[in-house]
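Shown here is one chain on its own, the form predicted alone, set out as structure tokens.
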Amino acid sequence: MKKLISLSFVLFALLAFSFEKGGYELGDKARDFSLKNVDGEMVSMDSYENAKGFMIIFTCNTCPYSVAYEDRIIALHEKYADKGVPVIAINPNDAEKSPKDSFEKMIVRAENKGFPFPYVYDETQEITKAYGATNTPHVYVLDADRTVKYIGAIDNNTKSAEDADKKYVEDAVDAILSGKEVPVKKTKAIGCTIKWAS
């Protein structure tokens, strides 16, 4: 009875961590969502026709690691873009948690550092959850089906870019744009924990 009750035990454990675990695995389809942009406009998926794929990056003003990728994220957006696959940085933390996330900041750091991208605010937390970002940044790389291909960190440099020899992204987006399979399909996101609302 005792070894029934504790495999009981373990069972429930392990689904109670799966289920709040959550979030899309590599080859599920990603839903859409329709957020505020820092220009005041609503941003979807479906507002970019003849989308490629795109790279829905998870990111905040306040994380030193997501300060660290900035212009590594301008510079994926610039090489991409134009190619069919965007960015579309989602910022997940709650303004009460962390005051310097909210959106009236996000504007002015989007201001700032003249980001070519949307940078939209998830402020019900519901994306950030649906996906399953644990950090900031964290990075899903979609198709034009909007099919998971990658999820995970942008490089394995968090310091340098330059000393970033494995380019997890692009080299993702360059697999999706040539019909090929991509190379490493998951890697572990490296970055500050998401502020979560109480």
Given for the second form:
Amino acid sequence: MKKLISLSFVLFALLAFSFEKGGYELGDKARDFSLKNVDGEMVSMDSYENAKGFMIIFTCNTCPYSVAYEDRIIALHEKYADKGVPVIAINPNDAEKSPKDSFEKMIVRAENKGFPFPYVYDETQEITKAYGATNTPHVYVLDADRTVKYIGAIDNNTKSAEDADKKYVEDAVDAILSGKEVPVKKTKAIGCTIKWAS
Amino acid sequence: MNKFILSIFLLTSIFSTTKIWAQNGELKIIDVPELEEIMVQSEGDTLKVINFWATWCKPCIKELPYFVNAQNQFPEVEFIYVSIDFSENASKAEKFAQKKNLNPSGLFLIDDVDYNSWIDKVSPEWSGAIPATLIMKDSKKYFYEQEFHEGELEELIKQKLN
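Here we have the form predicted alone; I need the corresponding form predicted together with its partner chain.
First the chain shown before, then all remaining chains and molecules of the complex.
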């Protein structure tokens, strides 16, 4: 009987934990998606052949922290897309709550900045919830099996790329490409809250 | 002798805590150790409300009037506003805080963009998104990563004061 009680406690704790914490943890397998890109085409991870991994970046037009990182996101894609690890940028914000994050405004932003990667819209916010992104920018680095290998910030200096001495995402991708252990697996960064639809 | 040491200790601790206090609506730029000092709370201290905001953060700006309401309603509570604007925007943040009537002796800007190094020191529950608010009472910390709506903060403070 005692065993049963303690077992049910454990089960209850597990359930409570899994209900409370949405989103992916390290080691989870990330789901694919089919989201509309600024060029009108649907983008999914499946559409990439022989990908060795992905940098899934939740970002938007309006957050100054996202804007501060735009050039670095472009540089990441340019450095790693040819090596098989492209960037897919996902805008998670509800356009009613944040009108400047609408799909039309995404097209403008992508054109102005010349984004070389897909910039897709998670209009229903289903993917954002599944991944568990909380703010922008928020990065998930996946390996070839789409296992989550890194969650967090791009580097440790939002203001200036030159002054960042810890390049978390680069280090994670380098590790994946060379079959090594990702050195820093999880970080936090100040960012704008995701604007959830009400 | 013991008394002497104690009074020296008390004096230095008073000075070391007051030296970082902002004055007269001036926003003070602080580093992480100073932020940690602000977050020190011991048994019997007054209730502290520490709000993390930025001039660019819309939901933060929306909730600030409710903080000012609470400031007026609970003069015994210490209200502290920590801006995470970049330091080059300090005067903008200061003007904004003054205009909004935020507690003039509780205005700070944390100047450290290595966020991962200090977010957990505020609260391990914090993802890094703002608005975020820390309420401290009797050396206990309560963390809220959310936007407060009208009346919610007052209700929460009442609860914590009782």
